[in-house]
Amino acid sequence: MKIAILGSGGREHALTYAISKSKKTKKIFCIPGNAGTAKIAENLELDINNFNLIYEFIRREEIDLVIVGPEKPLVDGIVDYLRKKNIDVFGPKKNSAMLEGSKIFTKKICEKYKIPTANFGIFDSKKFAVQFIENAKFPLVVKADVIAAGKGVYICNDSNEAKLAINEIFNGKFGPAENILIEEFLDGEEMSFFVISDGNNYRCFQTAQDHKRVGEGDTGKNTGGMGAYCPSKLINNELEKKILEKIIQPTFNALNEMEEEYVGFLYAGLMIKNNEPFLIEYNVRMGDPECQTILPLLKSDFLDLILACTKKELKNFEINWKNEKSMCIVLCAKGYPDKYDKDIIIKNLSSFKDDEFNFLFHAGTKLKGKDIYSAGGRVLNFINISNSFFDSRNNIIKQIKKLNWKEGFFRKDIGHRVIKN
């Protein structure tokens, strides 16, 4: 089969790697891809937001399947567009993708279907939002109602921090903002919970813990993700049952009532308190860096799994996993998530070899001739599989130190909640 994967990050490199292992795979195109995907696929410099251009390439190359990695083209309706042209594509349609495209859309579903979540208020102006926070109980959370790559969320400890967040969002830091969401702060531990769906049935697809804060000890600004581990220490049979019954199933019930068939990954960001789940937000694709952490543990043929979803045959597909644990640590450019330099050469990468326990997935990288340069804030993802999170973290840190990229930094405490030093 000829397969096109849209996106350029670490998630897309992981997806490409998993697809490349299938015997059914003939050729993979990554649009636009990165320096890592270039080793196992053909990169193509096309704008993934230009649907006509993408379709012309798919038609010309007779692509059999399209897999959409990032959220923006999903929210903008690329799946609807391609399906109307009889292209097989893995990912949810535009209306379903509003689960990520609008936090307010999701909150209203929570309200209607009694899905446990934080209490919230919706405000359409700075004036009313500021009036609310002047009498609010802190801490509270201020969220932009747009796609913000994991960064449009502010945990505010006082009114000054809340006012700053309100001003930045309404001033367009994350794009045009007509509304803002302010909600109570939920105290507990976060967990990423994934399911995969074919439109009729869904199956659980692992759990993970992401580290969003840039600083060690989970301090500092929010990022796209500094590292993750799989599985979450919080998951157990009782909790999984509650998540499915109280959160996932009611959400699919809501989509069914909208006459929407959800095909793709659904990623629930949860807060767990006293073994009770609360929905923080939904993403309508695999997480990043959770995807890089989860896929190396998959024993089943990933392409067969995707095809089972596009053909509505997931009910008969058995998903098998390795018994080990997995961890990912992200190597970032110095200054991320604020100002950072790009186009910095990364040497010594040829010394790193993937094997059954160690993986290197590129994120913000690009090729110039035979050399690899940085092209983003999150640059490289180092993954290790073992029987111990402690061992995985130590093995990854050794690899990063061996690379010795002096323009990068990383968190040395990924997994600190599950590792007893």
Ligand code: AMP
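Residue numbers count along the first chain shown, from 1. Each form is matched to the other, and the largest set of C-alpha atoms that superpose within 1.5 Å is called the rigid core. Model, not experiment: these values are computed from the prediction. First, how it differs from the form predicted in complex with the named molecule.
- The rigid-core alignment places the CA of residue 253 less than 2 Å apart between these two forms.
- Comparing the forms between these two forms, the C-alpha position of residue 124 differs by 2 angstroms or more, with the core used for superposition.
- Positional change of residue 135 between these two forms reaches 2 Å or more at the C-alpha, relative to the superposed core.
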The other form holds:
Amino acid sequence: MKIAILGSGGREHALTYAISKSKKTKKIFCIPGNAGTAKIAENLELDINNFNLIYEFIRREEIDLVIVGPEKPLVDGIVDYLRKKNIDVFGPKKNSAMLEGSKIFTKKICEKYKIPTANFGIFDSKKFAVQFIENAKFPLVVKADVIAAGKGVYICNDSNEAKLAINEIFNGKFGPAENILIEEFLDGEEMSFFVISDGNNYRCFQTAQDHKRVGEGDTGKNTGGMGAYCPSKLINNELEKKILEKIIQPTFNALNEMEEEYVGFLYAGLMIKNNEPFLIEYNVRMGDPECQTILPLLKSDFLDLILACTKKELKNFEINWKNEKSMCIVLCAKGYPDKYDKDIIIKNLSSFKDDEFNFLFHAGTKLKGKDIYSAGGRVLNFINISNSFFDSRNNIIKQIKKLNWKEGFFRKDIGHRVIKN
Ligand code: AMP
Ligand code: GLY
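For comparison with the form predicted alone, would you give the structure of this protein in the form predicted in complex with the named molecule?
Full complex below, order starting with the chain above.
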């Protein structure tokens, strides 16, 4: 089969790697891909937001299946567009992608279906939002109703911080804002919970915890993710049952009532407190870096799994996993998530030997001739699977030190909540 994978991050390199292992795969195109995907697929510099261009290419190359990595084309309706043209695509359609595209849409579903989540209010003017703030309890959370890669979220400790957030959002920092969401601050521990769905049935697809803050001890600014580990230390049978009964199933009930057949990954960002789950947000795709962390544990053929979803045959598909644990540490460009340099050569990549326990997935990299250069803030993902998070972390740190990329930095404490030392 000929498969096209849309996106250019670590998640997409991991997806490409997993697809490349299937016997059914003849050729993979990554649009636009990175220096890592270039090794196992053909990269193509096309704008993934230009659906027409993408379709022309798919038709010309007679591509059998398209897998969409990031949220933006999903929220913008690429699946609806390609399906109308009879192309097989793995990913949810535009209306279902609102689960990620609009936090208010998701909150309204939570309200109607009694899904546990933070108490919230929706405000359509600065005036009413500020009035609410004057008498509110702190901390609280102010959110823009957009996909802003986590950036439209302000955790506010007092009314001045909240007013600043309200002003920034209504002044258009994240694009035009008609509404703003103000919600109760949930304390607890965060967990990423994944399911995969074929439109009729869904199955669990592992749990993970990621580290979003840039600094050791989970301090400093939010990032796209500095590392992750799978499975989450929080998961147990009782909690999984609660998550499925109180959060996932009601969400699929809501989708069914809207006559939406959800095909794709669904990623629930949860807060867990005293073994009780609360929904923080939905994403309509795999997580990054969770995808890089989880896929190396998959034993089943990934392409077969995706095909089972596009053909609505997931019910009879057995998803098998390795028993090990997995960890991913992200090597970033110095200065990230603020200002950082791009276009810095990364030598010595051949020092990394991948094998059945060690994986290297590129994120912000590009190929120039035979050399590899950085092209983003998060540059490389190092993954190790083993029976112990402690061993995995040590192995990865050794690998990163061996690479010795002077322009990079990484967190040495990924998994600190599960590793007692
Ligand atoms: P979101 O984009 O909604 O996932 O928010 C980004 C991050 O902000 C989450 O991963 C949490 O760390 C934090 N966050 C969002 N909403 C809340 C909340 N109600 N209580 C506590 N933390 C939150
Ligand atoms: N790991 C966070 C995300 O993918 O949104």
